[in-house]
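The chain below stands alone and is given in C-alpha cells; this is the form predicted alone.
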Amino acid sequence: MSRHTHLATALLCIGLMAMSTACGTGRHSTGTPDNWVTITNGQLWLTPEGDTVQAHAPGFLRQGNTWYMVGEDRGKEYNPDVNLYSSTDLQTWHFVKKIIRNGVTSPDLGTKRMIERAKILYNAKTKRYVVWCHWEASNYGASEAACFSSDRIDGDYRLEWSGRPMGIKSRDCNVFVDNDGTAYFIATTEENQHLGLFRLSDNYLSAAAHTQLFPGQQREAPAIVRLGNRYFMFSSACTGWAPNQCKLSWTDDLHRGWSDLEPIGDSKAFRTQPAAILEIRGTRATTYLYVGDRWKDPTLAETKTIMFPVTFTDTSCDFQYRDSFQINFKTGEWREKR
C-alpha cells in the first residue's frame, strides 16, 4: 500500500470516528475512554433520530445495564399517552414504543380520563411489569389511580384496575419497592391535604393497606429512597405547574416517625418538582441522582428533565443543582465536570 493510500485511509477513519461521536451523543452526554459520561442540564432531551423525548414525570426501571423510562407524552399536552424509552447512560434515550395509548388501551383515555405520573415496577413473583399512575378527569374531580400490566416491558399493557385506592381520593403519585420486594403506591390524598402510603398486594395490582402521612401539610410529588435502614422522602408543595420549595423528611420506619419537613435547595428547588431518586451502584461507590421536572419550560411539551447528584448525610443531604457533572456507571462515582 502506498504512502498516499495510508494517508487517505487514516483521514477516512478520523472522519468516520467524528461522525460516530456526533451522531451517538443523543442529548448532551459525552463519554470518555475511562467510562466517564458528562451530563448537561437545562436542554431538551433528543433521541438519536432528533425527536424530542416525551416522558415527563418519569418513572424508571433498571434491568442489567439498561435503564427504562416511562412518562407522559406531552406532545398532546392534556391527554398524554405513556411512552417507553431505553438508555445505558441516562442521557441517550431510544424510543421503544407507546405502552399506554389514548382510546386504545382504554376507551376512557383521552375522553373521560387522562394519565399523569406513570411509574413502572417489576414483580419478580408474577414476572409481570406493572405501571401505576394518577387517573384523572379534566376537572380533577375524579381523584383516582389506575394500574396496568404486561408480561413484557415493551408489551401492550392492559388496564387492570382504576378507582380510588381503598376508597381514598388520590392524585399526584409515585411508587417505591422496599428491599424485601414489598411495593408501595404513594399519593397526595383527600383534596391534596395529606400523603397516603398504600402497601400493594403481592401481585402489585391493588392497594392492600393505607397509612396517612404528613396530615394537613399538602405535599405532592413524593419520591422515596432507602439507604441502609433509613428512608428519605423528597416532596413538593401543591402549587400546580409552578415550582416551589422542595422539602426532605426521613424515618427508620416507612409507616411512622417521619421527621419534620426540612427545606432543601433554593426557594424554587431549582425550578423542578421531584420525579425520582435513582441509585447508581458501581464497583467503587454508590451515587444517588435526583430527577425532577422543570415544567412548562416554556411549554408542556418542552418540559425539561433535570438530573444531578445528591449526597446523603445521617439525617439530611447535599442538594445542589449543577449545570453539568460527570458520572461513571461502572464504578458508581461522580465528579464535577472537567
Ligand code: DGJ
The other form holds:
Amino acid sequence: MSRHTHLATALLCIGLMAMSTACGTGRHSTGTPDNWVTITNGQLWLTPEGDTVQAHAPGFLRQGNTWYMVGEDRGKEYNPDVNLYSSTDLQTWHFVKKIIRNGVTSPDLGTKRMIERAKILYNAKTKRYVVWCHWEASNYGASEAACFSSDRIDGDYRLEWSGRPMGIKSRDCNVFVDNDGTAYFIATTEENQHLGLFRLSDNYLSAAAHTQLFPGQQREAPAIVRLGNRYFMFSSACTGWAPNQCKLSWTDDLHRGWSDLEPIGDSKAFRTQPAAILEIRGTRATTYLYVGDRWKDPTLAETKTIMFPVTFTDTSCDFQYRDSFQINFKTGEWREKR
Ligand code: DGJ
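Structure of the form predicted together with the named molecule, given the form predicted alone:
Starting with the chain above, the whole complex follows.
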C-alpha cells in the first residue's frame, strides 16, 4: 500500500469514526446492503435531531412503505399530548406533528385529561384518519374514550366524540380492523372488570355495537392480530404501571369462543405491557412484531418502546424477548442479530 493510500485510508477511518460518533446518540437504522435492519431494544428512541421520541402506548398505521406511529407524549409525564411520527424501518422515527394538544384541540374538555393509548385508523370510504383514545380524568373515574378525525394524516384533528362508548365505562383501549374493513374499539370496561368489543360505525367515528368479552377477568392493554381465519389477542392484568404476565387468547369469531387465557413469555412480559402487534408481510414470509411499553424506565417520560418477533402456532405463540434482532422489510423474514 502506498503512503497516499495509507493516508486516504486513515482519513476515511477518521471520517467514519466521526460519523458514527455523531450518529451514536440516536437510534438510527443499521440496515445492511441486503435489506436487513437491526432492531435493538432497551434504549430511548431519539429522532435524527436528537429529541426523545414521545409516543408511548403507540398505535400504528402503514401506508406504502411508511409506518406512522401515534402515541402519548409523556414529556410532561401526566396529561399527555398525542404525537405523530413516521419511519420506513421502525427504527428511525421522524417527528411529524403533535396531533392532539391537551386542552387546546378540544378546549371544552379541559386541560387536565389523561389521554392514553391513542390508536390510528384510516377509513377508506370517508378518506379520513381517525384516532381513538382513552380520555381520562385524574382519578380514572371518568372512564371515557374520545375520537378525533382529520382529512390528512398530518392535518388538523378535530374532536368527533367523547364519553363512555354506548354508556359503558371504558379505560385501556386499542383498535382492530378486520379484513373486510370493519373496525373495532376494544376497551377495558366497567371498573376494569371486562373487555368490551365495540364495533365501530362505517365511518369509524362512533361505537355501534358492544360485545362483552372475558367477563370478570380484569384484562387490559389488549392487542389483536388476525392470521388466516384465527384471531389472537395479547393482554395484561391490571397492575398500574407495574408489568405483569402477558396472556394469549385466540378465537375464530371475534365475538365469541375466545380460548382460556394462556400465560406466555416470562411472568412480567419482559417488563413490558402490550401496545400493538405489527405484521411485516414480505416476499418470502410474514413476521409479527410484538410492541410493548417498558413503563417508568425509570420515569414515565423515559418509558421504552420494546419490539420483538413473535411466532404464532395454531393455538399458541412463542413470545421471547430479544435484546436485538434483524428484520428484512423486503422478504418479511427476521433472524437473530449477526
Ligand atoms: C395501565 C394502563 O395500561 C396504562 O395505559 C395506564 O392507564 C396505567 N395503567 C396507569 O396506571
